[in-house]
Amino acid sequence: MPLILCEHCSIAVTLGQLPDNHKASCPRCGHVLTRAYPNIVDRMLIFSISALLCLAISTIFGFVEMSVQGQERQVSLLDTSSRLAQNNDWILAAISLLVLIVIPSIFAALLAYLSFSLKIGQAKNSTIRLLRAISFIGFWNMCEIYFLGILVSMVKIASLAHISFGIAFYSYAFFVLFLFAAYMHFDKYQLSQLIKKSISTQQNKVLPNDLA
């Protein structure tokens, strides 16, 4: 039976097959080790692709429109980085672009690629490394923090100007929700078991051809 290491107390726990909608907790500290989500691959694939589509839409249309004393100005999602670059704040411009677009898009794309590989049964040994890479990038994904910062800023600016949200604002909000939903189903133990099962199935298909 496979073993799983508790991330909190480092105890090795033997796990069997979990039924859907059940979880396994550490017997020492009570930390949740894994959850068996039903249709985990399908859900991850749908949520991650939906997140990518919403992110693409949010970069095309206007994000927010502000009106102050009759003067209107529309701001797009990429204006933050471009304005910083124009002011020669290249480091801040690069960081904002990474946090807003680059890291979240890579994160969502890797989740979609992983789930699609499992969906078609083409997982490989390198897919385990992909699993670790997604876990690492997920730690640095901060798009939801940025979006909360936008909401706080809008509340402060609302008393000074009339604010109307564009399509990109709602699209980015759905992007954050879809990406969170996709990552919520990212269970390393369950996915690693599916990867091993997929690799084993492929090897069993190849063996009869080799024997022939």
The other form holds:
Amino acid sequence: MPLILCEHCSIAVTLGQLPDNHKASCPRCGHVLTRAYPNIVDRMLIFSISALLCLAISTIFGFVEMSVQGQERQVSLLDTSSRLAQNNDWILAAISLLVLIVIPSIFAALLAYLSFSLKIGQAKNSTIRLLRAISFIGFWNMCEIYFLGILVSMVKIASLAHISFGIAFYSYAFFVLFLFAAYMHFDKYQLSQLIKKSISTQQNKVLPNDLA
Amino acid sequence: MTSPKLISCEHCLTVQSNESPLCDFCELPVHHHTDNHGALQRAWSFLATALLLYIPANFLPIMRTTQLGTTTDSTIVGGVVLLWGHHSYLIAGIIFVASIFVPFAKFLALLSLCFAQSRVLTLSAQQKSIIYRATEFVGRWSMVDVFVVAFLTSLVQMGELMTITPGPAALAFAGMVIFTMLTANSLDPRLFWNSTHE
Ligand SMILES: [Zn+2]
Ligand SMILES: [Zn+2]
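Coords for the form predicted together with the partner chain, given the form predicted alone:
Every component of the complex follows; first up is the chain already shown.
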């Protein structure tokens, strides 16, 4: 029977066979240990690739356009940080670039890379390191919060200016959704089992005794 | 039920006895969760920094709007009041929760966890676990106001007509949220349960 140690309280829990879409919680502290998703690799792959495509579309087209008394102004996704840099607000420019583009794109790319290597059965010893890397970047990913901030901004200036959204705005909304869906399927325990199985079959290595 | 000899590899989650410094399966170093003192000191210094930043974050202006020659500074609280006055109740509610209620509640939660770990305050491991989980994913939403200012600054640059610039509180607030996230990150929930056995 597979064993798992609770990430929050270190108690050892024996996991039985989990039905699809069911979760196992820690009997002592209540932390969710793992959740069994059907087709976890396929879903992660589809969602993360879709997210990357949406992000690519977002960088090409216009994001938001505003007009005040006949004067118009359009910003693209990249303008959100370059205009701040032009104003010498360097830190805010860096925060915008990191939060809107850099961190979420690395995040989506790592999720896509992990699910792709599992899909083709080519998980390597180095693939194991991705689990912690993705957890770390997932902790600092805040693109959905920035997107909420953009919506709040729109409401704040709605009475002062006329606002219209470009294609990039809608595709970025989908990017946020797809990235969230991909990360939802990032279950460290389920994926670690899949990586271990993949490595073991490739190397004819003896399976660790906690593998079912 | 607990076996203190078992350890889980942080990388591949393989459960093993803690005799070897390297994981049985992936051969990466295994981490032993015993360093309560260093982690706690880090948590305290991050929390103190966040508390210091909380003061300018609330009292200095977060955003400066120049419209036809008139400049208006707005603080976080002022922004909420203004939105409420304009009948944007939903947005006023979001900003109130994210920028005023959540940071305050998160400070209370982190302070009680740090005091409990320093043995000033007595909380059960169960209580600490619940508080920790509540703070883990909520505090980051406080960044929303900083992002509002950043986005409005990049969008509203129309010279004399209307220009928005960030106030000093924007950076103080961003720093405060990041330091509370670092505080939560340096508190290892496993140590809540270890310390009860000492
Ligand atoms: Zn637990
Ligand atoms: Zn390992």
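Numbering follows the first chain given and starts at 1. In this text, rigid core is short for the largest set of C-alphas that superpose within 1.5 Å between two forms. Computed from a prediction, not measured in an experiment: that's the story for all the values here.
- Core superposition places the Cα of C9 2.6 Å apart between these two forms.
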